[in-house]
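Coming up is one lone chain in structure tokens, specifically the form predicted on its own.
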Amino acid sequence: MSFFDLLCKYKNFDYDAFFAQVTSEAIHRAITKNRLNEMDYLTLLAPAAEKHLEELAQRAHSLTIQHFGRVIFLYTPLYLANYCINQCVYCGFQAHNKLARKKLTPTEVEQEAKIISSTGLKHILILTGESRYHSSVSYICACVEVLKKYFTSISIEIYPLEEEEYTRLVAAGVDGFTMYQEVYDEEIYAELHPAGPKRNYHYRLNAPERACRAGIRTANVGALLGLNQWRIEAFCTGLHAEYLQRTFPDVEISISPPRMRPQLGGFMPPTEVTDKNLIQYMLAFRLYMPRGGITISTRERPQLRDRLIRLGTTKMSAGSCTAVGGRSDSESTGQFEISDERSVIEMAKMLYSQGYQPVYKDWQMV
């Protein structure tokens, strides 16, 4: 059985009818339960649950403190290349967009690594566009060899791989994995990915399972909010995370709830996801998966990120840059505009002011 088999149960599910029958009593029962099932989680995502956000927030905060303490794990992304052969209509790096394409050399990777490591961060997320030719597994392994000199944990957010390729990266020193399905609705997915290897919905959907079987230590999944009804995508993301945690109990599982940001190409998301919507999603997921991680990136503005710390967040990016070599080359074009431009030092000060401890390192590669 794969996650797709579980997802098929909800292919023709009438979400609107379910949400229409959700009562305040059902919401209260879900909030007070020790262990939520799938329908409890969906109940907390219902429009009616918006009236219970304070009660949800108190429960979510208590669970987060219980399982994670008052700490926020900090990391930053490093873009190795922006060559891409996909035509994802919402992405600044897609093949048809006119921008300067770039791929870092080992020397340039080291330059970026020195700049990042000087901030104190020891965990890094490396990203590439989806081009096997320009960003081969061998190239990524070579970059990991450079980065291991500066960082204790290296995660990847790249194109989907075969299981043996993930095994090769794990052997090279990669311990974390992130992949956004972008949108779990298969028909909408096909519309948003008209050409390129990323059009293969099932290959991407099954990638987290291949990575977990290959021995990855942490796995992070999510949907890009704004491409479809957020409640449905939040539900499917939660199901995916819970399935992975149940199937691979030794892997640390987390989610990201990224919202669309302005990017080269000017794609406008078809649905709006408000701050209240994002908060409800986070709170509902925390109650559904008390030990699941929640990553909030610099897509969100500083004021909101500060508020989200007490609502279930466990991991945040800091000192971010979405351009290839953007820390040493100010002319590079980013994948999307970031909203929170605070440095690592500024983020740490903010966390301390709220009574939280910034964590720069919680893992050491052998």
The other form holds:
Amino acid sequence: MSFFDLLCKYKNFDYDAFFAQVTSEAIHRAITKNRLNEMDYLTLLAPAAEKHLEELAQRAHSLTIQHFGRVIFLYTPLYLANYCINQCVYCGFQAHNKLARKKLTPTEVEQEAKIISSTGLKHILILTGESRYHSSVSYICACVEVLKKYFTSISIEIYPLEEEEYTRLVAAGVDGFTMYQEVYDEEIYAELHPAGPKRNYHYRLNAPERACRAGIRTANVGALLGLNQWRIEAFCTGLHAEYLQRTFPDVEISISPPRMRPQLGGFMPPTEVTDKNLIQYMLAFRLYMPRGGITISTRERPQLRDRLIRLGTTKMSAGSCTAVGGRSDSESTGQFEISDERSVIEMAKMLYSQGYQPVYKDWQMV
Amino acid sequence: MADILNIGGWELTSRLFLGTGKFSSNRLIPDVVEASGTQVVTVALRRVDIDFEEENIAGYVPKRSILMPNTSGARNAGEAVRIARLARAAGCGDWIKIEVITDNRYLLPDNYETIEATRILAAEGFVVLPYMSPDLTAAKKLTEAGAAAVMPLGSPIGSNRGLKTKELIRILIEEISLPIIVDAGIGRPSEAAEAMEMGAAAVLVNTAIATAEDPVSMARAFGQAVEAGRTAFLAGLGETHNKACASSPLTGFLRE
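Could I see the form predicted in complex with its partner chain next, after the form predicted on its own?
The complete assembly is shown below, putting the previous chain first.
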């Protein structure tokens, strides 16, 4: 069964009717259960579960400590290029937006790598827009070749590729993969992606499986929160993560719950996702997949990020910059505005003050 | 006579091995080692960072302890072997705990790949301690492959569920000539003592110590429990019975 077949099961599902019949007893049962099924997860995403957040939080916290310990894995993003032929209506880098387009040369990649590696980080996430011309697989491989000298774990967040192309990147030294489906609802997806290769919903949806088959070690999926009703998107993301874990048991699976941020173009997200909603999502996911990673980026503001550490988070970005070459050139435009501008040292200090160990290195290229 | 555990030519007096992956700070490790009395500390090579002295987990393991790098993250024998070689090249010594895990849900080890990695690394002169699912055939093959000890799991890693595999471990203790070290799943000192009473050579504990409210005190408690369990084993535990047994036997007069 493909993941799309699984999603189709819920295509005409009446979420409102389901949520309306969720009782406190059902929520309590799901919280205390050893292994949750899909419906238990959806139960914990119901509006009625908002009244049980503390109970959920206690369980989620202890599960996270049990499986991950008192540690938070750190990484930072490095934007290699912002050329893009897609027209995602919500993205600052989309083809029609007027901004200086740029891609880093290997020398510039090295400059940025030096700046980042001086913070002690050994895990880097590299990003590009979708442009097979400007950001070809060969170009990305060449960047990886440079970055390998400075980092022991390299993840990609780029346009979807063929399995053989992922195999090439794995051979070059890439071990991690991130791809947001953006929105799992196929119709909304079509509206938000009016042109460009990204219009192909299925090609993107199946990309994580192609990457896993190609031998990637960690795969991270997510929906961009704000584009559709968050409860449904959170549910689909959880199903996707669970499906991948079941299909590829040797791959470490994680999710990101990114919320929309202000960006060039001024797109207003159609739905609001409050702090409370975000937290309910994280807690429900932790109970559904006790060993699944949860990544919290600098999209969230410092005060909230500090609190999310005890609410299921396993990985956080630090010292982030969403502009191409932005660490050496402060004039360039970023993909979106970040909220937490703290340096790696400041993040590490904060984590220690909360009784958590910042982990700078968690993989060794072999 | 001193009760010595001999592994790979080393004579150990402590039978508690310590894991390190879940502490709130690496700076706790020296105190935990001290309180527990442990002499063998395992560290995932994936976490070792020789470029960053302040945060390098291996740098916090006291010099008098044996550093046992582990191959956490390896998904097959080839990766485990490469990690072991990297560890040795990084100055982590000859001990290696093999972990080959292809199942992220339960973190259960792959015995087949583990046997293969053991064979290769033992031939290269490593002191190989393989983490395994308790299975007699696999344990025999690990012995033939040159393992220095066999490390069956008590229950899944981090589960704190205790000796769920007790019967299988008991069989390994009876049948395998190598030291049997119970690794993973031990959630409380009483369970560590139980493993030692059964005749396990040692236990390895990580989560239960690292995630305790007070890891240093918990480390001490585990050290004491392991010692108590070992002493009980050596003292020869009495039999257990379903019914009461009179301490003044009824037929005692027949021997008079």
